[in-house]
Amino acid sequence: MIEVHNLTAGYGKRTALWNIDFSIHFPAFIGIIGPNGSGKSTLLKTILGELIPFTGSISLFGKPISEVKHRLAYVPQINSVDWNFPIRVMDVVLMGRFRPNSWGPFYSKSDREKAAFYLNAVGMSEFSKRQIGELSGGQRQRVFLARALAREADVLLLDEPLAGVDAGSGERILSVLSDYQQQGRSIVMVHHDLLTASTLFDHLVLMQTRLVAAGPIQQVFTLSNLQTAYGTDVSILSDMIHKLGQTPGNLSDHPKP
């Protein structure tokens, strides 16, 4: 289970999240959605332990984040990375095999085989010797997904992995995430597109700096909740929401966008 209890968090003196409180059982494919500035990425970074809450707490598997960080893997937004850093694609993926308590940055034969396996899984094997800065946005995102997969974590956290990527890369990413979910692992993903959110996730966390709703997608993805979060006329989604009440929003049961 992921449990978020009375969480308030932000940056410096600026508060980005107010009194967030929810719990969701694993395994699950959880989407974090909401308008721009609603605190989606802040929540993800707090779950990761990168941000210390002002108040409240987060636990995973019944333990504080500090005790289970080794069970998490992370894919950042592609616009938050310095792509001028001179590093090869294979070396980026190998970073996923690094363990804090290991003796130096040395990788075993098994580590290199795992890195090659996951690079192939995202369709980027032929680019293994290429500098990361030479790749397109979608290719870079796939490489960072391979790095996270190489960690072989129980929970994968992604910050808008489909934003700004080409259609081919988006389809490949969703296919890999489907395989990951079917292994009984959990995914927590910040997402911005309401139309695809209705078919991707089985659970949602809907935010507007405060929590609007959290839980199974059929309970959260309603016209009333969306209007509360977005403050706009989203009535065009009413037919989709009606259908959603009859068909679970599970990644493996729906066509990829």
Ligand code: ADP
The other form holds:
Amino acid sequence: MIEVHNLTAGYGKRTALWNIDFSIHFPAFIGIIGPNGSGKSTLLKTILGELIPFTGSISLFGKPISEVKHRLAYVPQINSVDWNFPIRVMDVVLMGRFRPNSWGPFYSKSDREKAAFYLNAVGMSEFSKRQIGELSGGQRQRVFLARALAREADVLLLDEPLAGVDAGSGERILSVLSDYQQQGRSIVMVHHDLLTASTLFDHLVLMQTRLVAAGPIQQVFTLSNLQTAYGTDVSILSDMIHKLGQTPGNLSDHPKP
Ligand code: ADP
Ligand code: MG
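What would you give as the form predicted in complex with the ligand, now that the form predicted alone is on the page?
Complete assembly follows, chain above in first position.
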């Protein structure tokens, strides 16, 4: 279970999140959605323990974040990474096997086997010796996904893993996420495409600096909630829901990709 209580967070004097409160049971595939600048990445960073909240608390599996960090794996937003750093694809994935209290940057045979296994899972084996800077956006995203998978964590957190990736990479990423979920593990993913959000997730956290709604998708993905978050013309949103050929109430019946 993830429990977020009274959470307010931001940067310096700037508040990016106000008073967020929700709890969702695991296993779950949770989408964090909302317009640009609504605090999605900030929420993900506080869940990861990367950003210390101004007030409030977050617990996972009934424990504070600081005690469960080893159970989390993170795929950063690709435009937040320095691509000039000279490092090979395989070494990026191996970083996922690093344990803070192990003896230096030495990897065992099993670490290397696991890194190779997950690189293959994302369809990037043939690029293992390439420099990360030489890859396309979609390929980089798959390598960072392999690094996160190599941690073999219980919860995978991703920030817009499908943004700016080619269709082939997108499909591969979704199929890997679907396998991960089928192993009974949980995913928390920032996402900004409403159309696909309605078919991907089983739970949603809908943000607009404050929390609009959180919970099972059929309760959250409603016209009035989406309007509150996006402030968009009603007709655009209702049109979209209409195109899906569904009412929000049965959106969760969509087959998983
Ligand atoms: P989203 O991911 O939903 O687009 P963010 O969580 O990145 O939104 O940002 C929420 C707010 O916090 C925005 O107003 C953004 O400008 C601000 N912000 C994000 N990162 C920083 C930062 N490192 N320093 C200062 N302000 C930031
Ligand atoms: Mg963001």
